[in-house]
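As a starting point, one isolated chain is supplied in structure tokens, in the form predicted alone.
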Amino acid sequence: MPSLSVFVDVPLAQKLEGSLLKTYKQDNYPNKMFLAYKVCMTSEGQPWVSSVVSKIRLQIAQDPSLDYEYTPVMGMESFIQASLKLLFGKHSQVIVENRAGGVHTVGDSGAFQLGAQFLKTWHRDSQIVYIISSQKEPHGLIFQDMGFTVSEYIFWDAEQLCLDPSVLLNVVEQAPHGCVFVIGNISNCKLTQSQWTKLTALMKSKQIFPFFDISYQGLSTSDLEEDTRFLDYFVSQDLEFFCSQSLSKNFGIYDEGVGILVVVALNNQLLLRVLSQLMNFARALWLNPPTTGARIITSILCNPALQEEWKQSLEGIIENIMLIKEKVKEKLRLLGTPGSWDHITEQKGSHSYLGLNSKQVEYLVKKKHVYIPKNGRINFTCINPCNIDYITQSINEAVCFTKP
């Protein structure tokens, strides 16, 4: 008698956006191009890695003093402290008052998994989560699996071709008391001083719990402090919050999944209570976090000379991104492409919206073999001197040929 599989009723999961890369790989066209890589790319078309990272990785591999013992459940303490100082600045109010802490996690998804588990258990008054960012984020799946009611919003205004901070304020005004707000890429939204004041006041009066996503520190402006300065507004208003701090992209350690879940509480006693509960959840989720990437980052952040070398590498890649965007805009202008393309250079960071509609995106993919996401948000580091002419000519063609 044949055995009956316990998996017989398991359906295939719905395909995610990652299928774009699969379609690209199956395309036999010789000049195909993929502009949706998550990581920063070099002009040679390879993932960017900070030069100092490669040097430190080699030193660690040859260090005879390392015993590779299991780390504590909390993770590497030196890595956590170095990460907190990078996020807030070593003289920050929360650092001085010892009311910021963290748990070493398995990347940023691990931080959200850990944070969601805590909120599910200890934030029972409201199981409603709002996720707002410059693009659709994967965090929603984590909160949905935990049983939260999730609503998602995007800053990008496709009509005005800009990131609109009023979207965030409008959603906060409508949100129910005590809900959780997951906010990504907020540093790219140019909120005024009065808007920051209004936002923090609304969150405080409604007891909304913020959960920030910091995954590109230094890769928006090359100024590490500027990219996280908005946290000062929340600290100054005595707002407690979680923060997923991913350090994979800004060091170029993509396969290491390096990050921490940051906790800011009103005082040290409350902080220790939260961290103790998070340790229990971490013990059940992964027990001990990986350390190779954390060792590399700690070595760099704790050495002033190495940290300066790393900062210079960030400045170099940001300068390159700005140059690429300027060239793309200028080439589209010279081609006479209809519309204004100022929005390309007005956006910060490696990933920005082209401002194309669905028909234009479809034209690029099917007719020109230029693969970009449906929302038109591309990785500008994928554009280099070898492909920029073909890409800009393809965009011009897509815009001209799909006009009503």
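Rigid core here is just the name for the largest C-alpha set that superposes within 1.5 Å across the two forms. Positions refer to the first chain, counted from 1. Remember, it's a predicted structure, so these values are computed and weren't measured experimentally. Compared with the form predicted together with another copy of the chain:
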The other form holds:
There are 2 protein chains.
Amino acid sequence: MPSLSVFVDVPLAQKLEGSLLKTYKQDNYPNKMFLAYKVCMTSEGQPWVSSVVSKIRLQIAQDPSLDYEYTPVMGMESFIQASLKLLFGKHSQVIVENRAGGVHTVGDSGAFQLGAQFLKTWHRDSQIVYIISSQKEPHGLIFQDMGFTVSEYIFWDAEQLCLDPSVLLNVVEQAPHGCVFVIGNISNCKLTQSQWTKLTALMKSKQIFPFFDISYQGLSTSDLEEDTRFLDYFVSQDLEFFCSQSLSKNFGIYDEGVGILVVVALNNQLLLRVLSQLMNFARALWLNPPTTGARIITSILCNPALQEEWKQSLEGIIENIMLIKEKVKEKLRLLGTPGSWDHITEQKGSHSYLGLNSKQVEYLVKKKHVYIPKNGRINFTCINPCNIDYITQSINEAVCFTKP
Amino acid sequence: MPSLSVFVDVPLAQKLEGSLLKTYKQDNYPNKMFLAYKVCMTSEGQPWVSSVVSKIRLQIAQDPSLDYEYTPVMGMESFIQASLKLLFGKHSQVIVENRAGGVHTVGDSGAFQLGAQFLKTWHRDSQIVYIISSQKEPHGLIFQDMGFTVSEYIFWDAEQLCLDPSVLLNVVEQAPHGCVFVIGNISNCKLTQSQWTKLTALMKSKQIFPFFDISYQGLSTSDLEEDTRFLDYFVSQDLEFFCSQSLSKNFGIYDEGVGILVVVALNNQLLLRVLSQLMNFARALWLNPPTTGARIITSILCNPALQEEWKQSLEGIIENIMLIKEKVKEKLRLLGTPGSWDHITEQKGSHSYLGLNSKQVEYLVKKKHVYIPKNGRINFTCINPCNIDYITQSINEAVCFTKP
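Could I see the form predicted together with another copy of the chain next, after the form predicted alone?
To see the whole picture, the full complex is given below, headed by that same chain.
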């Protein structure tokens, strides 16, 4: 008699994400294009790596003094400290008062997994999470799988073609007391001083817990301090928060899981209590986080000359993004594409909304084999001298041929 | 009014493990010794690294053709395939029939976390886990935190001073139907052919699910095939199982989380269903596992000359372990320490029972500052020419001065 499988009731799992990429890969059209990669691409269509990273990688491999022992559960302490200083600035209130700390995690998914486990256990009054739509996968799903109710929000105004701070303020106003609010690249959404004050006051009065998602420091404006300055508004209001700090994309280290779950508490004693709980979760998740990426980044951040070299590589990439956006806008103008395309250059960073409606997006994917997400937010570094003409002509067609 | 902390109810977490190491570190006695490190140590008291690893590390850093893109959620496919062949042998039934697969995990803790999450969801009929005492921390705690009932077992017979297969068989006989049975370095416990048959038949009839914990392949006998040959008994009985395969200790890559959760199912279709579910858990845990260690190991395993070099380094370490054990036994004999110490050399691998009772262990720790676990199972590679005299004299004292 054949044996009965233990796994007889296990179904094939549904794929949770990546369906656009999958469809793209299955497409046999020779001129197909994928404009939704998560990371910055070079003009040769390869993932960008900061030039200083390759140099340090070699130096580390040649260093005979290094041992490769297990790291502590918390991770590499020097990596955590260097990254906290990068995030907040050396002289930040939370650093000086010793009330910011972190746990070295396996990338940003690891940071969200760790943070979500903590909040599931210790933030019992509300198990509702707000998250920006574009981050529903994979971070929102981590909360959802753990039993949180996940609500999506979006602050792209498709009519006005801009990121609208008042939309964000409305979402926060309507969000329930005590919920968790995942905040991504908010620096792109130009809040005025009074809007920042209103936002933080609202969060404080409603005891909303901010959980920042920062994986683009230096890739929004190339000014490292500018890109995370908004955290000061939260710090100055005595808000406590978590922050997933990922350093994959701004160094070009994609395969090493370089993340930190940053904790800001009201004082050092509270911080230590939270970190001690997080350590127990991390012990069960992976025991020791991987160190190669962390070691490379620490070497760069702790050496002013190397840090300067890294900053210059960030400036290079930002200049390139601005150039691509200008060219796309100019080509659309020359093609006589209806509408203003200023919103393309008004948005910062690699990922920006094209400002297309769902029919136009569908046209691009189905008719032109140009794969872009439904919300029309693309990675502009996927556009290069080889494909820009085809892409802009396709956008022009999509706009002209799909009038509402 | 000062703000009220979100974290006000969060207590300082209790430390779950490492208390012996912590006490050791706090001890100011100059001649203190720690004999419970998890990894093989060199005679200079440093964690052992296979010489071929350093060479490949450098080669990889110099390779301009490598990109450092995100790995798939499953991890590095070439690493998984090479590791499966190492574990089962190229011509194993499960490889040929395409019913063994794996997910690349962040070390063995990651493999247990992933496996436990799967079993929590898909093995609902029994949530009882049996685990050998020495692995209660950290692997048993992963199951416990997830709500499993965890029972410890031990097959060291403190009277007969040997690993007793009949103890193991008794435990399995008494274990409840359908439980999960975590099995560590069982090759050390010399089962006869008929005992193996009895063990696997028992497990099959009671639908006990084996979860192997293999982190020492090549470090038990230096014969890679010999160390995992017992898996064949389970395969030939058509038992399905999980296996945490960790390659940290046998390559000397401790800080990179090189693990695999291996799945053996009755056929390829079942395997793919299980892997698809595991992939969704892995996506939430860390999304992409780290690659540095996996890349080094794959380079070695896929190159016969490098694999030979690695095997030779394993032979070197095993010879050294046998030499240390012989010397310890000889020194105890010369000191006239009561009792036979043959059990030291009869056990294989770095970690073996000294065969001391709890009073003797306490004497060693408290009076002689020689830190060894309560069960008296020490890492013999922590003993070297500099400390062997002090250690054997201390054991002699402990035995002579603590008569029952």
